[in-house]
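Next up: just one chain, as structure tokens, the form predicted alone.
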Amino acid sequence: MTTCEPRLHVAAPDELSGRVIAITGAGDGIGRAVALACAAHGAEVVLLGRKVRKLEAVYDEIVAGGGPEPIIAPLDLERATAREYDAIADAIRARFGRLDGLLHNAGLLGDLSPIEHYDVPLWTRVLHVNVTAAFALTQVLLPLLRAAPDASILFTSSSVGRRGRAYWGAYAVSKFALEGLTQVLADEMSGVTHVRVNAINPGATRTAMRRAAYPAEVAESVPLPGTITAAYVCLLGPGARGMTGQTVDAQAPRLPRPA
């Protein structure tokens, strides 16, 4: 039964207690938050990601906040071949046999420009890692998910992936389809499996990507990742159980700058 509602969720300390909880894209931005909110709530973190070198530095930050020992996991969702993905598979099996949490947060932006004058090389890319690799990773990883008592698959979204908007392109074809994909993972899993599946929209949030799509925007104007962490912790444990099919959004509709 759910009991938290995600944007508004007051974690208790102790909420991920015991639970494994495996994260794409854990280097930097909103992976690298929702890693050390995760940690810092109790759970084992599975870090996922291309740069071994902020994988670690998170490696560090969780250990030095008193969090449990995480594992770096290196992963190039662009590149990585199936012996890659059954490696993560093994060591995650070997060292705890299940796996309570996946979010894929990694992604891709490609540009932002007409479907008339899509470069196709790119379109590939961006469908690849947004859509793709999350596929690839979720099902080698699902007979883990099946073998956890409660466990939680958490696919990023997008406003632009519920309502086309000029220009946006690959990115936003990627987030309809990570949409398809959480209902129809869920439909699947739901009653005969205790893995439930949702899509989370983080909203505008100070990433690299977001300085990428709005160069002009005003930095400060923007919230910081580590303050919209609250709806992936509760969709992620067991205050989201029960839920599942469902698309949500991290923080409030931004309200329009007065004129």
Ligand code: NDP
Contents of the next structure:
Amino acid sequence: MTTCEPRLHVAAPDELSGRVIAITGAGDGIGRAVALACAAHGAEVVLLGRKVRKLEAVYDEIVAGGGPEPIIAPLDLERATAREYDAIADAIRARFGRLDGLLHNAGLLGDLSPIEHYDVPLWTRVLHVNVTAAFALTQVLLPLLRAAPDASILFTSSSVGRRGRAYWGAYAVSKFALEGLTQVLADEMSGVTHVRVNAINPGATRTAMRRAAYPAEVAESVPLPGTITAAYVCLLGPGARGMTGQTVDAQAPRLPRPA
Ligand code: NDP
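Starting from the form predicted alone above, please write out the structure of the form predicted in complex with the ligand.
Following is the full complex, with the preceding chain placed first.
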């Protein structure tokens, strides 16, 4: 039964103890913060990302903080071959024999431009990294998720994946697709496995992607990634058992600024 409310969640120190959780885009931004939080709450974390240096820095931070030793799994979601996906699954199988959580966090913003002028190759790249790669990674890891007693798959959405907004192009379309993938997979898993599938919208968060999307914004007005991790811990952990097919906000909506 679901006992956690993601936006209000206060994670217990050992909430993720004994869980193996894989996170894409774990080297920076929200993925890095969630990886640190998962390890701080006891999880063995599989750090997936395209830049090994960044993953090594997160690894060092986790170990220095006394967390369980993570594993580093380099994977460029734009270029990865089937063999590389298989190798990730093989490595997790050999070390843990199962996977308790999979956070699809990596994402590409692409351009903010009108559909009429959107660059077609860039469109393909954004859809590939944000949607197709998440699908392919899920597919190859499903047997390991099924082997866990209570597994959680979490896709990363956005407010522009729920209501279309001009100029958000391929990024918005990719987030709509992830909301759809969440629902389709949740329905397929429901009643036949212990695998639950949800989507999370982190909300405005101070990262490189946010800066690229809103260059004129006062950065200090935007919450840091470390402030939203409890919702992720809640959804990846035992408190959200039984919850599936949902799309959740990590933050309360921001109030409009007074005129
Ligand atoms: P960042 O740009 O800070 O992080 C994005 C991550 O995705 C990085 O770790 C990046 O790796 C990784 N990534 C990008 N391309 C690839 C690739 N080809 N292969 C592997 N990894 C890749 O952004 P955020 O932390 O803000 O974004 C995290 C998620 O949250 C995204 O899905 C985003 O859409 C979503 N989101 C963010 C919001 C915000 O306000 N920040 C709001 C709503 C949703 P590298 O470090 O190597 O570039």
